[in-house]
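Only one chain comes next, encoded as structure tokens, the form predicted alone.
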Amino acid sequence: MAAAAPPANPASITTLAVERSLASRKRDWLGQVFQVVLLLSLILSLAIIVFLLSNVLGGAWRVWTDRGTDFLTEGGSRQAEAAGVWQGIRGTLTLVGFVVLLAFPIGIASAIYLEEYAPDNTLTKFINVNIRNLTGVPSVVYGLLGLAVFVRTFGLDRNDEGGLTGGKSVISAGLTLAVLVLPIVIITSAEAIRAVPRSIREAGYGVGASRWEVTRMLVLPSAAPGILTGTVLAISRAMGEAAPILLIGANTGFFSSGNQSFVEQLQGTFTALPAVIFGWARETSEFRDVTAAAIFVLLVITVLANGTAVWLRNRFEKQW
């Protein structure tokens, strides 16, 4: 008597059925057309970027060959051949200092609370959703917010003078940029903290550590690479913003601080690299090359900041 055949493996039957279905299916013409459209979109985008960069590099190259590093060390001027970007670079670095001193501590502390201390309830979810929505708000809206709050509310006293922030000043612009990048810092820091495995926290609690000790000694050191990457990207975002500081009152031309003290300079007229570029772009054709050179400087600074963020991520990122 012949032996009974073993029962067929359900997994193999399913595999054969899927293979037959795929083999008998007609060619997916719509899928291929969609793929071609995506490829053409990519090529068009790259072509536009290359065209814009070629125009910028062409004008910048003429300035660098004629003036060398003098373009970086000279201040603003009404003459294109004497104009430089030092005032803009200095102003940008000053504004970045406000972002580092204000947005980073508040943003990281907020992320720690939301991820480690806040209860998982409707209010916490509502706060998280709104923080993520704030990252999509146009920067010009933050400029209007800074103009209404930091310039007019806190920037004018009873006599319509300087007030706390000095009106249209470095302080007002720095506070506005700090508010602008604050949601980015919170989100990136929260994602880095959330990526730390739960087992690390449980190990700390298992040896009797408190929540603060676990957060300070285990969670934050493990999340530090991701937090650092997010903060560098926030700095890059702040350096390239033009609309907020223009609304706050950034100077687009030449100015001199004279013999003002450091505190007086913080409450006085200011400029930044995006504002310098905006001002030169509105001038005559004589400023075309120096505008391109200033754009190139801003691009280099931004690329270096983003490259630093990528390097930090690859250098210190942990694989769990």
The other form holds:
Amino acid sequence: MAAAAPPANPASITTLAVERSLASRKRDWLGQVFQVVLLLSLILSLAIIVFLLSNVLGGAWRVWTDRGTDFLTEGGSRQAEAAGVWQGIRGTLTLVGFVVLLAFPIGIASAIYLEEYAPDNTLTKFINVNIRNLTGVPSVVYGLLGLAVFVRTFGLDRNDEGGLTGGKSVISAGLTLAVLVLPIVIITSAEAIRAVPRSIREAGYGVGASRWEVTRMLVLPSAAPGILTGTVLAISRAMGEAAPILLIGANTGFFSSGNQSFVEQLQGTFTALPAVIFGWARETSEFRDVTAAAIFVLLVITVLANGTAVWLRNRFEKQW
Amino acid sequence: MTQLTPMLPGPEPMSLRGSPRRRRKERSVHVVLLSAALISILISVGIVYSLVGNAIDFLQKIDLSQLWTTGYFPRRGLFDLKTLFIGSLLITGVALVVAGPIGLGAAIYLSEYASPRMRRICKPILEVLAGIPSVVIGFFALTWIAPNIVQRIFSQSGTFSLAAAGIGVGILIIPIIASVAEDAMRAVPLALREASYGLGARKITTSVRVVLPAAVSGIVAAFILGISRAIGETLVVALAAGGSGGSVFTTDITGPGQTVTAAIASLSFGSDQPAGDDAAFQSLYFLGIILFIFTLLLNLAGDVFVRRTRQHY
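Moving on from the form predicted alone, kindly provide the form predicted together with the partner chain as a structure.
The next block holds the full complex; its first chain is the one shown before.
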């Protein structure tokens, strides 16, 4: 057909203007400046980490070249050149043990309940809101909880000494930290469980499995990598918290532990790496380098824990 | 009536319920899991109960005029609340001045400008910053920020200052503001950006006039959560603001000061805790309940704003 040709409009002023503006290479200076400013703020926040780590590394290196592994195996001391972190490392690992033994089973069980069992009612909603709010409570408030409940109520008998938890002891601090990370464990585990597709569960029910069998044999194995990541996050949070354990009464200085039984040690004086760091940071400038070295030890332990989790997750993660 | 289908031999309805042993097991598992979930409520009850009980004891022990004096010196019976509130407010203000622009800038860059590869590299590093224990930042604020930044700007400033602590707290809340704000901006549908480009808008116009307003509730939430974290931060302030023992009322950020959290810290850390039923000791719980209520309200408000972004799109 002959009518196919488009109507040949004469080039209007508008089309000319648009053509010119599309062809021109005018640069958007304001936009460029904006982008550079944004990039700078991102670089600044990353640079803070690099700078902080290099600062810590410098101090740690000086201690390492001066003293070698001595620093790791010595206990606390009033002299900077004799002070070591062994008691801190042991305390931190004991506290992590409490978190693993208490917060993980309870947290994962709560997550299973909330995701697999809970009916959609007011109680469930209340539990969910409550857990979300608990994650936002400042850690020092958890410290006060531990001080009131574990140190004083369960820690002192009628004569004001030596109750169940031994007062200001590893047990009280461990229980407090377990309480502190419980909401984190629940939320991350619940997210991991929620990510398991419905079809997996339906397949299980289809062959006649009960709810618990579906949960135990199908849902939990599939959610395990995600749960693991969450639990390790909780561990590194617990290792870095200083305020609660200081409130419980972690020792910031020197203490001796003779030949005590295991229970006596759990009920006795204690310290942990964050408390050691806090104590040394308040000392004179001679303690600068050992403080940096203690921070380095704490960060290495945290990074090791996180790295293991990432490795395990990548190894077992499933794509649906 | 005729029977439409012949009765087929099959399992009785009762037998489909499974063996009694299996049902008993199911029920006990249910109870165990439910009681685990109820522990979290027990924790909240524990917090409120232990704080409120002791706080009421404290209020009965003191004269209410002791809460409004010239300074906070608990061992001398001066529990001035305005010293602590102004301290917390100043710290939070300094922290927001530091973390607000940096966090928001980083968030806009990551959400609007960064290539996927760059985002993949930068986000984990920001998470590392979020994971650095606050005692480490406190040490950094005391030994580096105070001499190298604060004392350069304000020459009259000493070893301890609210400004140094505030900058330290700001560093702590950068990742919170950045990640919550970035999530909010990435939740803005691509269609809005495309519509803006289709009208011939530049990238900066699209980011500032389209994406930011669309994500504003999420950004407000980011700031609220950052403020909540700043108010609750203890260690940085305890180390770098230097208010151990007490503090007179001050609004000078270049000098030492005291916040609600640092007041709790300085009273209770280490071996020199006051004795058990002392008013000074019980003031801890009073401060604790104030802190608890403040952060709870802020977090609830933050939650509302986060949910509002999600509902929009």
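As the structure is a computational prediction, the values presented were derived from the model and not from experiment. Whichever C-alpha set is largest while still superposing within 1.5 Å between the two forms counts as the rigid core. Positions refer to the first chain, counted from 1.
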Give me the C-alpha shift of Ser54 between these two forms, core superposed, in Å. 3.0
